[in-house]
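Given as structure tokens, the chain that follows is alone and in the form predicted alone.
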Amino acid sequence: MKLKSSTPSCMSRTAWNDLEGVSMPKDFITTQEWDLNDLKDLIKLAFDMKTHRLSSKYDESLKKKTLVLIFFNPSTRTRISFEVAMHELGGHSIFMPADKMWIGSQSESIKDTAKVISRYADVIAIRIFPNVTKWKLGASHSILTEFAKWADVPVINLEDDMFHPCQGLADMMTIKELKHSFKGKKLTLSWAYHPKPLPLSVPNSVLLNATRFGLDVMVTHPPDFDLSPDVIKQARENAIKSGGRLEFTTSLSEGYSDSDIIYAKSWGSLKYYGNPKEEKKIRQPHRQEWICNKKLIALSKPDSIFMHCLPVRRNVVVTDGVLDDPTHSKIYLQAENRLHLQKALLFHLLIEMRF
């Protein structure tokens, strides 16, 4: 399947320096496009929906509303959580594998697809990984924003090659639930070994959200695994505005030391992006050292929490000892909060923004 977008930028269709303080509620492409207070309100609503999940407070609130899920790639948590979210709010979801649709450069244009689905459904959600666009940096994100450009209903980013906003905001909800506040809390975003290169979507979203909410962020990774320069630039501006800190290190011990939150995630090297053979040469030497284990967790605070977006390769990216540690590991709560946050997002886009 070949897709072509007319939006060349690897970022969103709105320039970074125009985003801060501007609320763009129609779509949920990146959290950076939303006003910070709107994001905080979403988290508050998510907590209320979590508290009242077994009550009738929000039952039927999305009655006769339809969500179309377009997936170019596999999914576990994202698909299930959105389908359950629509069901619990009284709405309906339709799952559409992209390879079963007339979409692509040799069939139907993105414009026509988006316009037609907008006549059928109330909201569109799309997942598209970099393999679909042959690992051209930002190309998957551009396709997703192309959908948002032409759609007449809200478009939600379910993860592209640059951002995973639903995961990123649910992560902030989890930190708020467990740590109660963001100020003065150190979050370590740690690169971890993985046998193949992965997109930068999750680490980008973690970095942007954590700095925006005022956490003190320490990013630790091996040489040649820097994150996107434009994302780092925006994260620095976020940290200045929020009163948090942003630091980088190539030392695991420095990164993990005295941390309140450990977030382990692998990502590919920009230096060899789209060139897996060459990237493997610089990735393989880190296989033994850059695995999150109990020795590293011991460097953090006694009440630190461990987070990972899942799926995770056990004893490759993170050891069983960390993942199954009842004191530190919060991966299942983190996954659960995707449901509550997404219910709040759907309610906001389809109900609150209509009045």
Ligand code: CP
Given for the second form:
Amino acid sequence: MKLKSSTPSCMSRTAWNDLEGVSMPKDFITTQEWDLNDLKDLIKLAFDMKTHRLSSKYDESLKKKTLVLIFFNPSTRTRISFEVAMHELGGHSIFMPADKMWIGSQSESIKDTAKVISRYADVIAIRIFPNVTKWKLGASHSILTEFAKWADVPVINLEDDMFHPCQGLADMMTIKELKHSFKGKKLTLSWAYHPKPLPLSVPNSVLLNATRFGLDVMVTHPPDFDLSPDVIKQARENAIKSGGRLEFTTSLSEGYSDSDIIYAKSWGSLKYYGNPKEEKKIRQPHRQEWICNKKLIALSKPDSIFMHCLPVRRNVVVTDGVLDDPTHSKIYLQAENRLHLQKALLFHLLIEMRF
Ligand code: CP
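Starting from the form predicted alone, produce the coordinates for the form predicted together with this ligand.
Below is the entire complex, every chain and molecule, led by the chain shown above.
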């Protein structure tokens, strides 16, 4: 799909990595552009929202506030958790599948769409995967940032082709809840086989957040499945600043051994990005070996936690034995924390920042 841009190209208002250290942007497009202390405050607020979920502390705090959710792609967690978040805070949400909007049929520009919705709603949230922009790396992210450029209200990224900031930050909340601190904890971000090439948004966001919060990160993947050099460069800078570590290996045993947090995820190879036929030839051979199973988890610490953002293809990406083992698997808590974190984000953008 070619969306109608209002500017000569779909370039973002500014490159995502030019914004490091800028405090309190109006939008939530990446976590990297937010100040680290503000992200920590959001997590604190999310824990308070979680504690007070059944009390009236935050009731009606978003009264008369409206969230418009634009989805170019399917969702279970993101859509439902945002709708519940608005409901629990006394606000309202409107779900808009992009194919039911003029923008989805290419006839209305991003500028006009963003300006008009800003006259009705208090916050706009958008999901746009790489298939919408024909797997041109960064093109979906550019559309999202163009929305943010024209919108007069905050824009939240519900996952584009580069980043999934709500997932990335909620994952830090889950680690904090279960491991209490980040320092000295080893997080293994492990590639896993999946029958189709998947976006890099989740691994990018986990990597950037984990290095920023000071975890010792070990990324393990088969050769030719490296994450993008720009993201790795930023992650290295994050690790230096936070005092954490960042290492890469193509060995599963090295990756999993002595780990405190196992984060399994599949992603497509950048070598053949947008060329699924060629990409399949280098992904298929890893089908047997790169599945997260109990044998691999046994290499991690006895009290390690297993994480996956979901949805997951059971017994393809991760075995039932891992997913259903309550000692390690924290996938449902991880999904639940999306709600608390997003409530905190909405409250922060609309009340604390008074948008
Ligand atoms: N993890 C996540 O974003 O899930 P959905 O695709 O179901 O929203």
